[in-house]
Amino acid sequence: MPFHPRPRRLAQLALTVALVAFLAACGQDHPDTIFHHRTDVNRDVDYLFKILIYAGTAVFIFVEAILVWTLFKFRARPGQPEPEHVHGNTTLEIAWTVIPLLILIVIGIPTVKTIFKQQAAARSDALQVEVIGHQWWWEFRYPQFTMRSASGKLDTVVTANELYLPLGKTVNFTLKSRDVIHSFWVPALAGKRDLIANHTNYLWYTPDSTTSDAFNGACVEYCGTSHANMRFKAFTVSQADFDSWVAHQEAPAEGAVAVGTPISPDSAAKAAAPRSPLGSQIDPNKNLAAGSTQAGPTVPSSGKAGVGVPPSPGAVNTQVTQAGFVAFPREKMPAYTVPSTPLPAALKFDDNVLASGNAANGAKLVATGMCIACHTVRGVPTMQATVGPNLTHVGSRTTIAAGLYPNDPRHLARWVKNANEMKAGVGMNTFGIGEYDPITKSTVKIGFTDAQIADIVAYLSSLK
């Protein structure tokens, strides 16, 4: 026997479902929502949104009320004569033309004003930040802050996947892409904008109604295999802390190889070599040969963990130890900004060797191996490439792999061993012996053991 539910029962069911959905939506915390008044842009957008939603709701209620009233008043009744046929109603037609026009004016004026405001140039004293999208990571450059390297080159403060913004200061973002279309967005701060190859876009806002905090950022335009893994962290800090962070970024990293360290001519010549299998570069096991004049690290005076070996002969200690704010405290990061991506089950690593990692040996492996083809470490003559993220202060960053994993020895070791297993489509070579490298489509025969990777992790972690 077919079941024919009564209209009242259907209405009760629909009301119950709607109430449950409403309570569920109101009972959760949504830290990545745009409905925060933390910046001038978010306030403008929120104001415009409320006008649209209130006007739309009013129109919906009015139209539905008229519809329901019409259904009941003019419903068919037994013995009712046929309704009168009319050609039109001039008054009604004028009314339903004028009312939408008035509604569009109410919506259109603030919309146009907001568009013109957001498209205007940023104020002249704004902090300039250049955002460069890569497949699949973010590069942030601060062109107003520069320092001169030992070679005389003027370097800009540059970091990767972590954006620092001073509170109360307007920030003007110059948006560029190195490859495909990306889209830059920190939902909790302000609106998104696309990054397009061979074209520069701009976005500005002022984080003036928040406190020192950490926020999630992401690419929100599909850009390839690891689009969903192209994340970053944005930190709002006081002006004093921002100035301290910039000063620290301008200084050599604490664990960096000294500028005056002798470098093998072969290593320097291969610094700009295109990406190729590790075996076509330097055998990492030969870098530790007796009497080698390869680069070694400058030992921090603070004696941080993992750096306990004297510097190589000829090293010049150029380390700058900075007091004060150097990075956002990890213990103060909100839980929703701490990545929890599970490690690949197939990627094995002996975590016991991490405690004995030797940063001096790690520095030699980094400064004379394949790392020199892609990365920069300020103070290391062979590390001047710009294909991959700048590693000068990588040890002070909160995450690796563009926000996908926390920056700790356990995750960093596996990233060095087989980054392609950790993140789909990444362009970094696989360095662990016995691991399959999808770039070269072969098993790595000349690479790093877990013990050598532990040395590299100790060195990278010392780059504060």
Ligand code: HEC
Second form
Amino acid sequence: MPFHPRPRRLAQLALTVALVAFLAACGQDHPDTIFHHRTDVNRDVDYLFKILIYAGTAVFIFVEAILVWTLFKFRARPGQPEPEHVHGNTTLEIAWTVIPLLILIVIGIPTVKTIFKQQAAARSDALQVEVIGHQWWWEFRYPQFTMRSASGKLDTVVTANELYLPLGKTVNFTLKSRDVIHSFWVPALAGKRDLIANHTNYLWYTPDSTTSDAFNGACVEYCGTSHANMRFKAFTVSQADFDSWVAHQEAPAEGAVAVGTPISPDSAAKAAAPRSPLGSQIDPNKNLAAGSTQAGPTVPSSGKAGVGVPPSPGAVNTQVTQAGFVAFPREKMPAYTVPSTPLPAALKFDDNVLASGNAANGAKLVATGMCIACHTVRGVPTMQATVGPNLTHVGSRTTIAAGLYPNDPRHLARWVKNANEMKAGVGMNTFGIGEYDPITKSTVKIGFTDAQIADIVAYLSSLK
Ligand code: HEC
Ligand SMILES: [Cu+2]
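Rather than the form predicted on its own that you just supplied, could I have the structure of the form predicted together with heme C?
What follows is the entire complex, opening with the chain shown before.
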């Protein structure tokens, strides 16, 4: 049977396909698109994008119209003589050179202007945040906020995988890497930028919507096995909530002091000293690759009453929650920011054992166990390592493992039992006795029983 294309049927089909594609794109919620106007940078980018789209659409319609018009006007007719042959047309050639040139100028000027604006240094009063990429998690440091720890050491507010930003304030990110190249991106807030060892990159923007919100962030440069699991959350909150969050971060963890060595009156006095402006001159990244620098001027942190006052020796720290806001409320997190990674089926943990965890015992296990090789809990003298995330306030984070799992006892327990099973290639040992450790390629013999892990989880959860 000969094929008779039916233009009308084909056109109908094409229209239906186009319409379905269009509606499918409209019907969904796209929380991670860059077309949310929530920062100055995103709005600038959107403006450029619109110029391109409008100019491109105009050119497309113009060219296609001429093409279709030509097809009809000059189509072959029966008995038609051969058309005249022409070579060159100066007017046309000048026109099709000048018109694109004008279009490029229209696109080029605002583009170059925006590039210069965004590449310039951030305003000097910007909030400084250092972002340090690790395989496969994020370290966020706030060098403007320092405090003296019980041991007299100056510390900076450090957290992992959860970024807090005040609304209406420009934030200047200093981007560094501990290992390979990563790339930092919160699509709904602004453009992405690479984190490179031995080279510091900068990125700044101003979250300027008026309501606080939670956003997804991710690593967008392939960095190894768990690259896809290297996520984070960004929370934009009011300045007051941000101040309160910082105050909470500056205080030692609730419970941490009670389980650490008692504070001597001498170190307590040191701890009571107001936060020193000197703090911001101390390089918090001396372990990082040489040559890394700190962005922007050093700004002394504003002293806040109550913060830095040590608890009485041996007592559980109570001044911590003087401020109301310590973390973004979980119930206010939009569904798309709540992790839904399934638990590995093979990794079992009895809920009853978990419920019987004893935090004080867990504190001892953590402060004397292998955790000290990699983690910091401010206020616990043995725990000052920076290989893994800072655990000082881990209990108040909404997620663990770089945004992969919700932070609750069930996930924490399995994490401590067998982190490798929870997240491929992870740089943390397997601790559950009897679990297979892919790093040592053997079954764990020296580790923790489930009851001990339940204690550890009770402790970790208490580190609010
Ligand atoms: C060899 C170093 C190492 C040791 C030892 C270690 N960890 Fe970790 N830990 C890590 C690294 C690295 C991560 C980040 C993993 C990731 O998300 O990719 C991590 C993550 C964590 C997290 C999740 C934190 C967050 O905010 O995502 C918890 C909780 C944790 N470790 C607890 C412990 C406990 C408890 C111990 C001791 C029983 C311990 N770790 C021992 C390296 C270590
Ligand atoms: Cu990556």
